[in-house]
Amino acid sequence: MLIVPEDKCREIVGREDAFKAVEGVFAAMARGDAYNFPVIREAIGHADALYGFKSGFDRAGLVLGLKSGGYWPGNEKRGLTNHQSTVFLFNADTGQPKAMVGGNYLTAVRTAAASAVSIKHLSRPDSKVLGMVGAGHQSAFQMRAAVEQRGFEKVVGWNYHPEMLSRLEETARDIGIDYESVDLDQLGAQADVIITITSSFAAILKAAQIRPGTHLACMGTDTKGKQEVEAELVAAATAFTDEVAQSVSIGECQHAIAARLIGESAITPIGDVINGKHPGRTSDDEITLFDGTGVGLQDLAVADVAVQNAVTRGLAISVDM
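Coordinates for the sequence above, one chain, the form predicted on its own:
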């Protein structure tokens, strides 16, 4: 079995690697070549932590495995990442362990890649202002991935805790684009694309705050009860997702479904857009929304790339089982 440590993943998997892997696996899912298994995600009753498993199988690429991990909200005070995870890959022919891969960086880069895929396929090509709702650890990954898809000239940001907005400002400065901290009304009025990346359990953005033509990538809702935008906004948008089953049960669309504002048939897998089966955005005034629930196949795809690159560069550790 091979081990790819956490500290090596950042060296060997870049944003372009993650983007190609995630876009490819979304397309494979829509074709029926890859599928996710049911998610297990539970509060463990200790340290306010959420812990679980995401798993799946890519039949075309013969990538089989799971990601084990979750969210420990007190970790940042300890100098650790709140999201902690490890990916395990198995030989699809024999079931033998194939690799163990550090999953923290890969989770951040694959989540950012997913929103970037949605921006590429669903946002207006002339989008100039990027709105960021949330300034946690993953926000910098999100911003860097997003600006590679459109010619953004400015970032506007909002966060529950304003003292954390310096992360967005510093990231924008490093990229070389303007930044402004704003309230939510101003954010909606200015932004052409909005990324929400929070752990909120109450709607932050309202339908009335979003102007026609906006694309929203809702990336924080991955658990029953979580919510970043009000259900009426989901209903007003053309909704896309990584996987419909997760979208209606643990994703942003769960609330619009529960309120019977939309039906499951109103949600389109983004893989259908990638594969050319769905046109995606159909007008400049259309509001599009990507419900990024985070599927296990994303983790397996980027972990498989990490293993391949680690082997090529001689960075994988081999152990006997």
Given for the second form:
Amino acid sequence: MLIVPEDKCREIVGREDAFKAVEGVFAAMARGDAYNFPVIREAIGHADALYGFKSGFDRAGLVLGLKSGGYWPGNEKRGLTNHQSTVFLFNADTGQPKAMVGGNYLTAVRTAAASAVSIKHLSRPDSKVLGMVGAGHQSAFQMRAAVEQRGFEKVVGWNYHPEMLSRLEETARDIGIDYESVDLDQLGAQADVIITITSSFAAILKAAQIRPGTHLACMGTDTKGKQEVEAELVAAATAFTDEVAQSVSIGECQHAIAARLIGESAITPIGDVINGKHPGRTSDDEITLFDGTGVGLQDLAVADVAVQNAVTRGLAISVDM
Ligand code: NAD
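Same protein, different state: after the form predicted on its own, show the form predicted in complex with ligand NAD.
Everything in the complex follows now, all chains and molecules, and the chain you saw is the first one.
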């Protein structure tokens, strides 16, 4: 079995690798070649932790495995990341363990790749201003991946905790793109593409704040009860997602579904757009919304790339099982 430690993943899996892997697996899911197994997530009654598994099988790429991990709120005080995850891959022919891969960096880069895939396939090609709602750990990864998809000239940012906005400003400066902190009305009025990446449990963006033609990538809502945009905004948009089953239960669309503003059939897997089965955006005035719930197959896809790249560069550790 091979081990690819967390600290090696950053140097061997770049944004382009993650983008290709995530776009490919979304397409495979929509073709029926890859599927996710039911998610397990439990409060374990120790250390206030949430722990679980996301797993699946990509029959086309023969990638089988799971991501195990969760959220330990006390970790920061110990100098550790609160979100902890590890990916395990298995030989699809024999069931033998194939690799254990650090999953913390890979989670961030695969989540950013998902919204970037949506921007490539759904945003207006002439998009110039990127709006960022959220300034936590994921936000910098999101911004870096997004700006590579369109000729963005400016980033506008808002965060519930204003003291965290320096992360957006510093990331934009590092990229070399203009940045302005704004209120939500200004953000909606200026942005062509908006990424939401917060842990909010109440709608932040209202339908009235969004211009026709905007593309939204809603990436923060990955649990029952979380919410980043008004259900009316989801209903006003053409909705796409990584996986419909997760979108209606734990994703941003859960609230519009519960309020009966939309039905499940109104949500399209983005893989259908990638595969040319759905046209995606059909006019410059259409509001498109990608509900990025985060699926196990994304984790397996980027972990598989990490293993391949680690082997090529002689960075994988081999152990006998
Ligand atoms: P973080 O803890 O570093 O940052 C949290 C962010 O949420 C900050 O911007 C904070 O200001 C904001 N926030 C906190 N409470 C809020 C409130 N009441 N109202 C509005 N905003 C609030 O977290 P992170 O690692 O950046 O993750 C952000 C979110 O993305 C989390 O909800 C996480 O579960 C989710 N996530 C989703 C995926 C996916 O695949 N879709 C993957 C990873 C993380």
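Just so we're on the same page, rigid core means the largest C-alpha set that superposes within 1.5 Å between forms. Positions refer to the first chain, counted from 1. Remember, predicted model here, so these are calculated numbers, not experimental data.
S.K.: Once you overlay the rigid core, does the Cα of N75 travel 2 Å or further between the two forms?
M.R.: Comparing the forms between the two forms, which are aligned on their rigid core, N75 does shift its C-alpha by 2 Å or more.
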